[in-house]
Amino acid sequence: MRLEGISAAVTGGASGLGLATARKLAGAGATVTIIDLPASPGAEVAAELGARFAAADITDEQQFAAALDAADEAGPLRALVHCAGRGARIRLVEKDGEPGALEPFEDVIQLNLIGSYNALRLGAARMAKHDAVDDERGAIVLTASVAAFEGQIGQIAYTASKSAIVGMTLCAARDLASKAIRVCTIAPGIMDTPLLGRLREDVRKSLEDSVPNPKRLGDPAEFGALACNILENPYLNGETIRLDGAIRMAPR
């Protein structure tokens, strides 16, 4: 797929991967559609980068379903990058001997799990409606982590959202390659997003050891670049991609 000129959408776009998502396919040439939450930064980010900017919860059918149209509008829709997700620390059996809280595991596989189910076919849906360019009519990027495989202990949550995540990319890749539409995951390492920023420099530090190689935390354009790279390459389709300096994670 060629970047330039194609409409693009990156959920999760006002800050980091998705921000770096964004950044990335606009100096491509795409014509790139943030999609993030209302209270979010989008707005500013999106005009800093000549993008637009459409506010939605990707939980929501209705609101992610309008964003994209959005992105429709501003040409047909041939790329989704979809980074919005967080985690929760959850154990299993707390400290006092009470079991795990049910709601924060339900809000994590709602917003990871179902919110990439909803990118999957809500975006697929409206690529599927426009004419092949290169036989192709799309592609869909999902931000699974390295978590869906050596989950740490309290990353429950996530853990079983993105191991899900990891499970559907296949299925999904055969389930619309009848639309010529690709999907492709990537599972990052330890990034450098604004939520490691505010760690202390030995805890940073501890992190960047752990890497093997570089030695370091992952920079969201290494992201960005890599969703870029998906998009382009035609034959890659059904697979996921770890980018972690070769990371196992430990136990904690």
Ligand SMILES: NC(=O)c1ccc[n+]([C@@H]2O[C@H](COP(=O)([O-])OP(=O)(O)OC[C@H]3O[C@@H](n4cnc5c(N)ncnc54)[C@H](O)[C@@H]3O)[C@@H](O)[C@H]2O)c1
Contents of the next structure:
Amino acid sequence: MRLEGISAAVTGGASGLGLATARKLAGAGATVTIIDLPASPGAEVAAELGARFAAADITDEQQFAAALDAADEAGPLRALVHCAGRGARIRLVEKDGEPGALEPFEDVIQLNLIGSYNALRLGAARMAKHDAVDDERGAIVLTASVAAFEGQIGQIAYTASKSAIVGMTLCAARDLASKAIRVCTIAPGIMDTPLLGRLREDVRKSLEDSVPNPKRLGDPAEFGALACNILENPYLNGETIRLDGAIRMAPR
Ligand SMILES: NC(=O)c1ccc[n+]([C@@H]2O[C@H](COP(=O)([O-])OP(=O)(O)OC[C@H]3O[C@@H](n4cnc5c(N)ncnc54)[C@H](O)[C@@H]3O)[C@@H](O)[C@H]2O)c1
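Can you return the structure of this protein in the form predicted together with the ligand rather than the form predicted on its own?
Expanding to the full complex; the earlier chain stays at the top.
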């Protein structure tokens, strides 16, 4: 798919990996709609990039659908990069012997997994209405994590949600093949997003040392570049790509 002139939506586009993707897409000439929480800096970021901002909590189906409609009104929606998501620390048995809490598990599944399912179905339904260009109607990029494959202690909810996203990828690509819509997923390792900016310098250094090559954290721009490569390459479909400097996470 040629990115120039297309309408593209990026969830979680006000920060981190989503922001880097929105920046790359805007640089490539796409009309970008950033979809993020009303309290996020989405409006300021969009103004800086020459993008549009549609405020929405993606766990709310109606808000998410309205934000995708706004992106589709900017021009036929062809690309959706879904980055909104977060982790949570939960143990199966707490230090005091009580079972781990259920609610934070449900919250993470709601945001990361059900949010990704909604991105697939709400995004694809809009793309499917448009004429194909160069034999395709659109492409959707989901965001998993290396925790989908090597969940660390405390990541039970995050790992459950991210491995489900990996599992949905081929299934969704097969389902949407008849509509000429592709689906791929990126599984990032440790990326240098605002979350990690708050870490102590020694902790950050030990994270960097745990990456085989290159020995540093991932640059969000590298995620944005891969998301754009996936959108551009019509033969990439149904695949999850690790973007992680060959890291394999230890149990803790
Ligand atoms: N940073 C990493 O090292 C890393 C590694 C692996 C996977 N990931 C995944 O990448 C994605 C982006 O992570 P990031 O590091 O850029 O995080 P981030 O916190 O910098 O950005 C996430 C964005 O999502 C938005 N968001 C959160 N909940 C939302 C909701 N309900 N509705 C709409 N927007 C919402 C936030 O406002 C924020 O702007 C997440 O899915 C995360 O799990 C990140």
